[in-house]
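Form predicted on its own, single chain, as structure tokens, below.
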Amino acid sequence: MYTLDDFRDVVGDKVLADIYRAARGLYGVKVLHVNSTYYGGGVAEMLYTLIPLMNDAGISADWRIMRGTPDFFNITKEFHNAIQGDEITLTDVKKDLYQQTNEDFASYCKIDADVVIIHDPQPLPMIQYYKKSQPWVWRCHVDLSHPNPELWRFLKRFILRYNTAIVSHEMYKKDDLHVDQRVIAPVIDPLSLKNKDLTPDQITEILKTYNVPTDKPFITQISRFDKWKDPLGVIEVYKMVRKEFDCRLVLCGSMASDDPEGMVIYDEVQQRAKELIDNRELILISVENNTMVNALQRSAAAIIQKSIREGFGLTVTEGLWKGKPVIASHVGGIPLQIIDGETGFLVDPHDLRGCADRVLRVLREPKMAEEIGVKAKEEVRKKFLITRLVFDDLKLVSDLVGH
């Protein structure tokens, strides 16, 4: 487990000295993060870290993990993709399987907290089965900039029990959410296996266990196999750029615990990038290895996000710390992150010929690109960090417990 002085010769002395001003006073006090998966996504990545630099911190945290049937996540993932703008059958089995499934859970999940802090839909409604006797905050991780209307006013019954709801993004904020809403930016681990230096001889390695070949450059998208993530539309964009540069594509996603639609994605991303897979010119991953992850973006060209909805986008952040240049949709929390022309590119997800344009420019100019990746590194170090995270909370549980 981390402590916060091993992220010491990444963000400096008075980073940590603020961290450890933040805590004083907090020592001791309870924090219970629940969310629905341990693995998968960029929600339990954060937390994998953030619970222990807490700890270390001196504050007392904990996280639980929510279960459910399949039938459960299939529901949620439809309330993923609604509250992203999605349509949606809301029925009254829907409804009433969700937060059976939350009574059901809070059952046997003992709360022992001073702040609990629940992440995402899925354990959402746990706040109704409990006597509250702490402040409650929701953390919602996806973009909440245009939800279904029907599934909103659904859910706005449980968020307004809560004493906080936090956001990715000032345009998430909701002018009919009458709670306090704030805006906390999501964040990597700069150490985490994922995002860790690796040398040239360990890349090489695992490329080759993974047999990808090195013999010419390759663009790369890293992102759950999501229809929102637009994985079809990565080939088309691959299709015309390899039309005028040589080179590859891969694509690798893993497959959330929570997310029943990633293998139907994968399925349909496999259909169509067939004559491709054929002569190793498309290579598809859906492997869970962070290490992996992390050689993909140190040794592709140019980094693609082309999602048409994303709540931030960590696998953007990942490949601007790895100094590469990131070539993303101008949606959601993408734009906090890149400066357009400066530390990556940003595009309209719907226009595949500028896309195609931007990857070819940076393939064909190296030097640009390098000078880029560094400014872009740079930005990361200082805004998106987990040691900013780290911050950020302590601030917001001193807020809520008073201290």
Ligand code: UDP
The other form holds:
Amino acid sequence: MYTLDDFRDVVGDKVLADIYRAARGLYGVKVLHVNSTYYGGGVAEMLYTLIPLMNDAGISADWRIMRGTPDFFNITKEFHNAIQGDEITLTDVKKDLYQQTNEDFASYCKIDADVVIIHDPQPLPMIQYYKKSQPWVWRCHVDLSHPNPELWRFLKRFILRYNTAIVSHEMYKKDDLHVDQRVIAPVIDPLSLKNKDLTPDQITEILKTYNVPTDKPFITQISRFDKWKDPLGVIEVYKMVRKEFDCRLVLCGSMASDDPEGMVIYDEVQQRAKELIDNRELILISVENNTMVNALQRSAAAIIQKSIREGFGLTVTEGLWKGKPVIASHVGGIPLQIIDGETGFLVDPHDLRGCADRVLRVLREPKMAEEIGVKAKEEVRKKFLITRLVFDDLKLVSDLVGH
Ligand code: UDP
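Form predicted on its own already given; the form predicted together with ligand UDP follows:
What follows is the entire complex, opening with the chain shown before.
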């Protein structure tokens, strides 16, 4: 496990000195994070690094993972979609199971912390099953700008109990939520298996292991098989691109344990793109492996993120950090990360032709793509590395416990 000092070469002395200074008044303060999956998706990814670094800074940080039945995760997946605007039939059965699962979890999850940070909607109602003796924070990683009104009204009853709600984007703050709201943008860990440097030999080896041919360039999208990530749209874009430029498409999406819809979308992709798969023009990967994601991102000629909705889009950050041209939808947190035409390309999520044209430009102009990649990496170094989150969370804890 890394310590803060391991990041010196990447971020420089000043960033570390600022963190150590911010931690000084907080030694031993206990912070508990709760989410609902240990793998798959950006939240688990971030907690995995954040918690040890907070401990290294001098805070006492801990992480619990909520348990639930498949039924529970089906419901929370519906909630997840409806928070992002989908219709939902919000029955009493669903509401009850949602709350009951939280109550059950609370009955065997003892909390001994000075600050509790609850991630996303799954464990949100936990707060009502404890005698609250500390500040609670609801950290929402989802795009909150157009929540389904009925669901929003229901969820607010829990959120109102929290001291603070944290969202990933200024746009996700809600006027009708009478709770202190803050923005903390997500980050990546530059030293993780997913992001650390790899040698060309390592990359070749990994691609071979996962049967990714390297005889021609490939473009890739790495995302859960989720309708909001629009894998079918990526396939349409690819079909346009390959008419003019010989390349492959690699779609990589692992299945998160709290995402039961993944299998359904994966099957749909398989059916809709059978011919491309049979011809080895589309390579589908559904394995979870960080080093493989790293190798794919580093060897892709272009990285696509064609999301229709996106909380933040860590895959974009990861692609930019690898110095790659990223072509991504102008939605959610993505425009915070990409300066269009300078550090990557932003496209309308419904403009397939526009997306294909940017991909073609990048494929045809490797020098331009490389220049964009260099700037992209520097932007991430300044704004979206884990050390920035450690600093922001220390400030948050400090404000909440009043040290
Ligand atoms: N991810 C992965 N394997 C996959 C698909 C995604 O490791 O097959 C990782 C990806 O690299 C990123 C995270 O899962 O770190 C996804 O975070 P993002 O914010 O892009 O989307 P989310 O899944 O949280 O909506």
